[in-house]
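The data below hold one chain only, encoded as structure tokens and taken in the form predicted on its own.
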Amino acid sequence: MIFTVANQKGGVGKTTFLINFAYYLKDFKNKSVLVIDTDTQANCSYSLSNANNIGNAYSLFIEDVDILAAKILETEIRKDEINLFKSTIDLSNEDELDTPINYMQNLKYLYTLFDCILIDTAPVLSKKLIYSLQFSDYVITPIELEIYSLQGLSLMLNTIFNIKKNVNKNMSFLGVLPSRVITTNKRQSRNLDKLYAEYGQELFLPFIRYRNDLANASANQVSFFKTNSKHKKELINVFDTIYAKM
């Protein structure tokens, strides 16, 4: 499956979710996992610096599938590790991405090699984001329960559902994922209630609480599930719910 994490607002826990969901799929579901980092900020690539790097994400947009296949033959794919197409500054060259053909064909080829392909996207409406949504089986939108994040949610949902309606009818939108939730914060609780009232609670996934040890794991470039945190089961329960919808 091809799974894209998308939000046009940054700082919502998007990359933290994707990194640890990749570890969850590998360690708890025994899936071979490839992560593609299409965000020039390269936070995902940084946190996965110990992953098996098999190329750069920009090449997937500009090189045809025969070139990719030749490179893969010379690369050691490690099914027992997270594999990575890392971010590079070349991804900022939007003018060179006029067609999604190479990206589509390369994703199809990589899909024959891995059980799960997870795509991290930049917090901006770009061609890379649009193309990723066009070829995804599943999409999720993490948000933070603060006003700036909430203001951009309708735009992101409109983009996703327009692509589903007009381009990728097989895409399954798994839901909006409230992230970095502080349950004692009354403002966040009110904002969540407003979202439920406006969109319907069924659109939302179980929230991920703010946990400092979760942020520390990403900063320290390790799987949260390999830490001594007492909150691991809490995150596994959220991931179990997401996985059950796939």
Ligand SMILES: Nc1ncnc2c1ncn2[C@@H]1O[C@H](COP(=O)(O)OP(=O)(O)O)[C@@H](O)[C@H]1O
Given for the second form:
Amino acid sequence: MIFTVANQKGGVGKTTFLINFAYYLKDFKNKSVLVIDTDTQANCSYSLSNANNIGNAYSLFIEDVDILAAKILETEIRKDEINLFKSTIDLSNEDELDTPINYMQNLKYLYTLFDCILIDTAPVLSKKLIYSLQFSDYVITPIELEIYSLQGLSLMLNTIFNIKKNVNKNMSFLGVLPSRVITTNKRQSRNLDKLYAEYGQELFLPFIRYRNDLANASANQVSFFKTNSKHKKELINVFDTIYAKM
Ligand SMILES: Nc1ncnc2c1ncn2[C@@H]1O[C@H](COP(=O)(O)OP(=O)(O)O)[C@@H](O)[C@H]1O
Ligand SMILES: [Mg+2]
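Target state, the form predicted in complex with this ligand; input state, the form predicted on its own:
Let's see the whole complex now, leading with the same chain.
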């Protein structure tokens, strides 16, 4: 399956979600996992520095599937590690991405090799994001319960549901995932209530709390689940809910 994390707003927890969900799928669900980092900020590639690096994400957009297949033949795919197509600065060349044909064929090919392909995206409504949504089985939208993040939500959801309606009927939108939630913060609680009232609570997944241990694990380039944080079960519960919807 192909899974995209999408929100054109930055700093809402996309990368943190994706990294930890990748570890969850590998370690708790025994899946072979590929992560594609399409964000030039390369935060995901940084935190997954121990992953099995099998190529550059940019090449998936511009190279022919025969080239990818030839490269993969010479590469060791790992089931005990996360496999990674890392971000490089050439991902900023949107001009060369006029057609999604190479990306589509490359993803189709990779689909045959991995149980789970997770795509991290940049905080911008780019062609890379649109193409990723076009070929995804599952999409999730992390948000922060702060006004700037809420303001962009309807644009993101409209984009996702338009693609679902017109291009990718197979896509399943798993929900909006409030992240970095501080439960004692009244403004955030009010914002969550407003969102439930406006969109319906069914659209929302259980939230991920603000936990310093999560930011630490990403900064230290280790799996949160391998740390001695006492909040691991909390995150596993959220992931179990998401996994049950897939
Ligand atoms: N649940 C969380 N608890 C604490 N810090 C978090 C949490 N989620 C994300 N962060 C931190 O917030 C910042 C932005 O998160 P990030 O995942 O990079 O967002 P995005 O990919 O949407 O830009 C990072 O410094 C990250 O470590
Ligand atoms: Mg990110």
